[in-house]
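Take a look at this one chain, the form predicted alone, written out in structure tokens.
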Amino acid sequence: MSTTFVSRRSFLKVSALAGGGFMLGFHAIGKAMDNTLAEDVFVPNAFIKIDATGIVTLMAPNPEVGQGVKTALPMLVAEELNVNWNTVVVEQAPLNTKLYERQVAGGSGSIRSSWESFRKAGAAARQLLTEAAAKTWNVNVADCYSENSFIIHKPSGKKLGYGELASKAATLTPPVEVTLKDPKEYTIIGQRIRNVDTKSIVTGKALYGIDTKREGMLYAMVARPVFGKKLKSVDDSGARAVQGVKNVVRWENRIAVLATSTWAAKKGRDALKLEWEDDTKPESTRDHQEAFKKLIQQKHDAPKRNDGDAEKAITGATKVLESTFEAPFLPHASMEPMNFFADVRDGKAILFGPTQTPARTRTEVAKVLKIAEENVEVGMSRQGGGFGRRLQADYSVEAAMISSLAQAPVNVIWTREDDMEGGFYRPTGMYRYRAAINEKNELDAWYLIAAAGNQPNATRENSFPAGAVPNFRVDSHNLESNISIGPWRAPNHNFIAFTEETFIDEIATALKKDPVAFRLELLDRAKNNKFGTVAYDIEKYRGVIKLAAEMGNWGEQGKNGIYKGFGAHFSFGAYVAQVADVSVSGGKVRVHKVYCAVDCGRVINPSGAENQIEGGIIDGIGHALFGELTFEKGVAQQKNFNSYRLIRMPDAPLEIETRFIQSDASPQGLGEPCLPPVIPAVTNAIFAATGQRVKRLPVSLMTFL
């Protein structure tokens, strides 16, 4: 592949070499750079810009939702570039799927998907700067090396800064192949690097989507139907009479009030006289529960996994254990409510705001406006939480529609009640487990029948202990519902880890075996027998289980009123095991400490990684203890944080101790994998303390004696 560098009037378009993932095929993309670059600015690819003063600007293409990728991804480039991190400026890149392979914050995939390509981008620039220095000195390029934003001629000790080489490097042809550094030479990867936005956040300078202001912009609030209803009639005269209200627009089942402030928009919306009628039957939580109870008694014609004959083994078992678990709806409850800016005019749309999937936003907006995607520009703000909610495009599409109808730039703002009552939720469901114990006092069969709303597969059928049990079956039923569901942090894993790990503990108790020893025994069975496909790494699983047990002084139950629970799970490429120290006094559950062992491959930024782990653990504990959203005739009963309780400071563990298993393997997911296992770690500790099994969340529904 032939490649060229840009002049000051063009920019680079990234493509991948077949099989290599090396992003260095370029074309101009019009005004993206235009006249903003001087002739001596070096732009070797879409990730790097170096000016004559030596300032290195690195682009962060993925949405920043608090998971730290705006810091971690540029670290990959900076490592191979051998740059002085203190000279680096990081900028959020706009959406450009022609330049960047993946601009998504979801599935804990940002680092996993970019590990190789981002390093190659840095290595390519390093090689070009080295070549530029060699040509400047008229020396052999093999005698030159890079260090701390300088190219150094080893025999003579002469050196030139990257800024001094920018102009010449910009004239050179990029390499087709690059040499990556030996990990032993890393000076940035693996180091504790402060989040690039920390200073602006703590000083209040960081701007989020909700802070967006543009000339001529109006604020908009929308009246939406509850689930199962549609708009029959509207009288907007009262809204238009509110001071500050400038317009009212309607489309489909929504009415938007536009005003000069959010307060005026809200007052105007409150003044609307709306009549709703049934569209479909409004649903209630108790309706779902009754339907689930019937479904989990039914065998499915198409099991998700079926090793051996679980039904036969259960029929002939010496002992059968059975447990049913219930999962409530959960809102995403991100601190920054939904919002988006849109300016639609002359067949084009400019959008800006918090989104985990900017490409989806562009596609959906183009579709609803009936314009070409290239006419939709999407910019990404820093986000005050997402947890999967901002994978959806409903709120950005609303902004585009309102702007198009009103012919004005708008910032759509949702209230907390809007999102609690009309969002996308972690699906509700019910899980029925049965286990067969044979005459040898061994686990001989495992049979799960799951049912969930709008969830064709509510399971993770290849999760542990799949492969460790000779007769293993998983069925999943879907209940059609008009209540919208969507991915919620660690989709499916966030509840299936609780049910699996609780049931494993229950089986261990019935077998009179230590829960940790029993898990290790199951892993031995998976290794030696492999009853069906084993979709997890047995040794990595074993490693985190043993490390967490060691960290948490497993076996010391009841000392000073502290009881221990265990949980382990594999998701998004990472293996996590946790021990929770819990006390139960006066009916109150207190989580004192969590010990967390993680095998996620190479850790890019330890401080950022620990942040994600601690945040996931606290989030998991909070929703396990308190999280529940219920519906009555299509209306959410918990509308704000006065009725939907989030975790508070006194509820959080006093300490979280984390250890990473050292690894040279490629980095894996981290934003989600630490949440699922903490829930069973806590609930299993509650059982150790009280003898009561937690089988329905949240824990606050239970009464402890």
Contents of the next structure:
Amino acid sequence: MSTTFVSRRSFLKVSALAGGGFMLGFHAIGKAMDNTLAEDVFVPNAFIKIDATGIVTLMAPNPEVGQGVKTALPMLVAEELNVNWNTVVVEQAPLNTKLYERQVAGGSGSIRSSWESFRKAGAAARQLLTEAAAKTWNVNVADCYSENSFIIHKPSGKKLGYGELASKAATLTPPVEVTLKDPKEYTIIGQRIRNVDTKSIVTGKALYGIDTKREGMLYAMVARPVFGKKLKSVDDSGARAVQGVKNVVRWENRIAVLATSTWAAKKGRDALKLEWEDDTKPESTRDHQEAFKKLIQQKHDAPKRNDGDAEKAITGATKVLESTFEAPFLPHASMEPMNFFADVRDGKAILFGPTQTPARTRTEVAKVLKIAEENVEVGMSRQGGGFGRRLQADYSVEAAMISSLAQAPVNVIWTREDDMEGGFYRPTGMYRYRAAINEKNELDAWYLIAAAGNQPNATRENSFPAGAVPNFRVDSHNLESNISIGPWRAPNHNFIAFTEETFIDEIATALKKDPVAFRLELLDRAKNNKFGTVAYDIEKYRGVIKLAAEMGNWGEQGKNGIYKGFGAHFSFGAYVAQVADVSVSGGKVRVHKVYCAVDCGRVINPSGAENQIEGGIIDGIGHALFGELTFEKGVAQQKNFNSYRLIRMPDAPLEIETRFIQSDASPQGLGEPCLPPVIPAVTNAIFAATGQRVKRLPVSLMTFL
Amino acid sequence: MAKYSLFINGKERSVDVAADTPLLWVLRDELNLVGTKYGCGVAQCGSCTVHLNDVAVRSCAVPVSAVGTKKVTTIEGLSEAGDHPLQLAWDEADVPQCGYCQAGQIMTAAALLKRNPKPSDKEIETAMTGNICRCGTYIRIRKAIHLAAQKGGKS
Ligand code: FES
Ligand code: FES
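Structure of the form predicted in complex with its partner chain (previous: the form predicted alone):
After this comes the whole thing, all chains and molecules, with the earlier chain placed first.
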């Protein structure tokens, strides 16, 4: 057991409310959730509600986009509370920045940031319940312990259920200091716990943003400008003639058609006669490629990292290797397209829908409506995937404006085409690598010049193999563009890992070294004679590389037509190494199996964690093989799943084998880190199978003989 | 607008909608059966899968006027108590991530098991090709279908 203080923000502030209006503080949530909060409910903090019948409700404050936090975060509370998991009810909490920290789904950070505070919330409640029981029995608190939703008096064996103790516990002062369990005593953390929402999902009862229906609500579809265009003229007579269309409103360069059904709104929107004109210059993919080609030949005045003298080493090298890699734009293409409900009337805004950042939504809606943030209420629905797209607030702000202009509650629905054309994409980029080999047949210099659209920070210059190479330089050029970009699952890393790990493979091949042995040799160099600072832990990196190689029978090539490729990467606090088993026959690439070694600290829920890993790997494979969004004069050329190919079951591996490095370290992110390394693992395997190097994604652009 | 009488999940329901309205939007907007999801609108993703006389169809591509007297089953009507072998297997294999595609996946799988109670990996892959899972839960979906088949997947 370890004693620890409850953090000011997550608990003290909440319990400070307790003196004068603790119940009130929670009442706001109760009201938003169900309007009924009985008098005898024990609400020790914003994470827990225990009623007299013993029902324990745990709040899940973070947005659930499919990453499993609605299951994993309450597990942390339940562990310390010593409740029977099967009796727990989990509820999604609405946005409340006074009660919760960081209600965000992004940066693989939900578990990372909540590990301490959620366990403390559970421990604090457990302590209050224990105290309540001791008071009831008039015994020493030290003689009481908790188990399975009961407080037990050790000497006499008397026990009382949490429900029976709830009202008494509610009258006690919350502790300032709590004692956390020894991890050896964990009975919930580390167990395979199934998704708490599966039953409602498989019966069609789980409600997503797109399912929101409210009294008097209209459905809206919006005509939006493509990149670089603005509205010149509008004729909405055709739209207004569609049966069911109730209103047409304009906000800046957007025209929204509001109707009594989604279909009428869509027919109305499609019947608008709109003329567009150039605003800024509409761009095409070709323009970006031409600009990148020039930029990657240029040195940047302010390198991101510059150890030794890479240029000089390259000039004097025995051998120089050079490779240029290209990344296309990628849309997020979450299964549930963008949508948001808004009801803006009388200076108040009620927003509800799928968002990864409810706080940002509130701030931006308040700003555009010119009302105070207190007058904006944001509720979070379950979300049909996010992948970063729902970190943006464009679609919620738009819904608020449309509702405000129409003075009606409205659910703005995006079609798949709207969603693909109006995105915040994974940026396109071009990376040029050069390496110098010296006379001792060693990697002596590494020089990356990156160029990416709207992304001045396209590199991770302290990543492996930084530290292992004496002359190491990284430059990053930004190409300004009017095409909006944004975080996309494992931002930057999703392309960096492919380029770094492919180039390392190329260098190993040129040095006639085994790619895994070469990576380990570089780690040795970084350990024994490190150049500059590095962002990774050398031993953890080595640990996953060795484990993946062992799991994936590294060294065996071509058996039964299966070729192996290796990839490793560190991102979002987690170390991941993978071996991909790939065959290429008849020009067709098939990934049969992926072996994945992960060091992400303590694993909260292995079933949920493995699901994230499998999802990340399949996502990575799919986008590496097929993902490409191109632009022609500001217009996305792939508008739906018939031209934008997503991975389907026959292209997914039959098996993914995951092993975690056992660790007591604080848990790290998992939603993102397993995606980046699988791309080079697959493309390096393709090289092993065909001798052809993949340098431009997607792989489907290549012809294999 | 025109009146249609539909047989959905064992009940007769009447709606008054434009003839070209896809069954998907009739279910979702008129009848509040929102378990059937919109993902693409062009029969590419399978999120909107329902059964017409026990055959899996993409409801986004079926205009209401084409339904006629065919029996419509949606995810809400697949089983009364949410205990279809596939629904149970989905929980056992802990399949869903975001969950948005899963109603469609289950409806496609249910139609498959009805005509082929013990499908092979290959047969599962072929039947499920039309259903995209953006979260990438394919390995678990395949496993859950096998699990349900072992337990007598016919409903
Ligand atoms: S919405 Fe019908 S197949 Fe995609
Ligand atoms: S679970 Fe998210 S799309 Fe399938």
